[in-house]
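Starting off, we have a lone chain in the form predicted on its own, written out as structure tokens.
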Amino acid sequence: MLLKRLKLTNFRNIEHFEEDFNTLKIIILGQNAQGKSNILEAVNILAKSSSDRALRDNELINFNKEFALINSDIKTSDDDIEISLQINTTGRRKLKINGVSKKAPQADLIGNFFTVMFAADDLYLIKGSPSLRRKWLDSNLTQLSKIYHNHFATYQKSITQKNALLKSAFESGMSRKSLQEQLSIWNKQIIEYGAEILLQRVDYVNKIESFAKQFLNDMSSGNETLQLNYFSKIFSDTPYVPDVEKIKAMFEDSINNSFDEELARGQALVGPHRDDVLIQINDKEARAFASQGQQRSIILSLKLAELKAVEILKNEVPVLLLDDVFAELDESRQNFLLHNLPEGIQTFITTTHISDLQHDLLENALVLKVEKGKIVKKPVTSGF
């Protein structure tokens, strides 16, 4: 899969960006906060539809303008696709896939194109909160299945009505028994579209786990392994068993058992909005054992792994997102990302400096160097 043109209108601070890209290796140089992240990031949406750096459209649109426009020419294995997005100010999406305008934007956006983006924010993967590791789960879920782009949007539309009926209900003083059947409504949504979730979450899991610990396990030589467990509250008592209508019985089971204490917090406290994912090294608890190094390890070992599983799960090479993660890998692990990265590979890079990179990252690269979101230098090859 490659990308074979990119342009932008009014993206964040880019106003216009333009670029066709014949070769494998795109590096992006520059300062920061000069806008070379947000050319990645609007790749990233053509992948994933939403943006890990934003939580509403209006974000990713320039100062003062109505609209931005991410215009893409892709090639994948069997076809060729035009993909042109606009993102509008009002919160209505329109999307055009080979000139046919497309009416469910969000999800008919989901399945042409993939991508596995590291950050030097993935980084924080491991010590960071549960949500960074749910984000992360739906952020590579979303683009691998439109169904999970639609059940967890579903989902978290009914955690949010559960929300609000829960924080009226405290501040009302409703009776227990019409909350009850107000909140069964809900419940009926979130149990039937969480256990969804809960299944292709866990399945993912165990198949990321499998890529990254032989990642793992070849990057130290055999001496550190690696293992991801998905926790949920719902399992706290019952093992997990892969069959969706027993993980809605024990869903259901756990919901009811957490009345008082959602009533009195006044939120939904069950359900993979609240599930976590605990990564072990050496059977410790990384987040409280692993040195910064093997923190590195890890996430580098997460990242091969996420490129196997589009490799398998869509018989497509994705394209990689590298943003500033050079900086942040010594040597020895820059050696094994690049020796290990799928034949034939597209690769963005971006970069503060271009010291921070091997020489043969810079062999046959296309590198661009952004000042204040616009392309101030020509393109040249290695040697610069």
Second form
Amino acid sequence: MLLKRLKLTNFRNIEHFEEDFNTLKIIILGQNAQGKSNILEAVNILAKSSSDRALRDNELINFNKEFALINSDIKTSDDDIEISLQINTTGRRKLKINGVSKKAPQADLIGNFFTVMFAADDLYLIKGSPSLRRKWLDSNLTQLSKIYHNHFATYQKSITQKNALLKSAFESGMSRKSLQEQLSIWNKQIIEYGAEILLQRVDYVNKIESFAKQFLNDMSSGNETLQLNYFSKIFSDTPYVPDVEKIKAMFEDSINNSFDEELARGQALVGPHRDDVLIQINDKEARAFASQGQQRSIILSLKLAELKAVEILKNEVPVLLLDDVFAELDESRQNFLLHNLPEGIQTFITTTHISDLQHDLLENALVLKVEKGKIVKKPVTSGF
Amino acid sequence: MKYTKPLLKLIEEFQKLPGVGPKSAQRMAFYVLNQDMEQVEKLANSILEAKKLIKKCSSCHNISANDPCEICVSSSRDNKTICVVSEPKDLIAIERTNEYKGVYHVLGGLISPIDGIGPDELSIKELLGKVSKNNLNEIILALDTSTEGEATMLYLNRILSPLGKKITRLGFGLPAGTELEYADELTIARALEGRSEIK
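Mind pulling up the form predicted in complex with the partner chain next to the form predicted on its own we just looked at?
After this comes the whole thing, all chains and molecules, with the earlier chain placed first.
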């Protein structure tokens, strides 16, 4: 699929930007903090609804403005779609698809457009906290499944309510029986939706593992073996089985066993919101043992696997967003990435120095230069 | 320029109303100023009167000028069936269908710990009292399908089911008069779950 046109209004520091994209490669050049990544962020929001970089919609809106607008024309393998998303300071969004207003701006956005985002920060995925890896799973699964998005939203709400209840029980000295009665109504929904989330996450991790394993194997000439395992406290006693009813039963046991600890700590301690993905390289935990180079190879394999997952599950080649990553990848890894991309893929690349990019990348590329939120077209000059 | 004090106060009061932002509040305030005195008095009196005369029905907790309310005293109502709703506006939505002939019980909200609303803040004790005293045929739980609505339904089911009465909930399904292809995935999934045999 291709992004044929993008228009941004009051999006972060970009007051106005409009461009038709008739090329497969778009290079966005600029110094730090000029607004390069903001363009990629806007494109990513069209696919995943939320942004990894913003906690609240307010952050996406230009200072002192009422709203930000993202307008886009998208070409899929068999259709043309026009998406306009208005992000308001009130927190309520407005969405139009092909000119028709949609009732559920979050959910209705999903499933029209697909991206794979690879940013320099993704290198923390391996050594960083589990929350980063959960976010990675959630944002990818969100764009692949509207049902996941809905389950996830309901699950999060139930967890928030359960935490509030645990906290108030602690403060008000509620009786144990009364608390258990009230907890059970939230736990029931947590188990119901959490089990579905678990099932989809494990399935996705398994898919990603099989693709990424192959990529890392190729990259390292067979020297490095990657393993991904979904880790949940729920499966600490009994192994995972892909059966939703069995997962629910295990989940329930696990929550019941954690009652005292949850009460003491005042928060929900069991479920997908506490899980993790264990990444291993050559049977060793990557978090502790992977070298700088191995970390880069792993991330690269994961990103190529993400891409392949969209291709297989959605029958579309997603748009690739490379945010400042070429400075992090050496020549051989850059080459590996370029040679393993599917044909016809559209790629948006941000960089501070055009010299960080391979010569191949500049061929037939559109080059935009960003300075303090203003964007100008720049002819590709020879002599790099 | 700043608003003169009485006007500012009026705008502020309008702005406290649900769904009214600063611009609408300003528009309303100017509208009031442009009306003649008689019209403004009518508006002010209707607000005061509504507030003074309307009270909660002591039986079903619905709002009404009478206590008990018209529905609770009506002889054409089947008082062996109770429909439990969260707010009076939900009751009105069900009344509009002209299909339901039973009586109601208004909870006054939904369980939501984050807003400080637990079972004790709702009229659940009163419901429990009614259910255990009267000889009921059915209790219909007509609550939102939100997380809070589901939680409240689960709670009610838990405390009412030991009394051995029939407890039902509203069905999930497709909105009436819609085309299947336009329904969202979750609605269709729920409708499939709750499919029924053609009679």
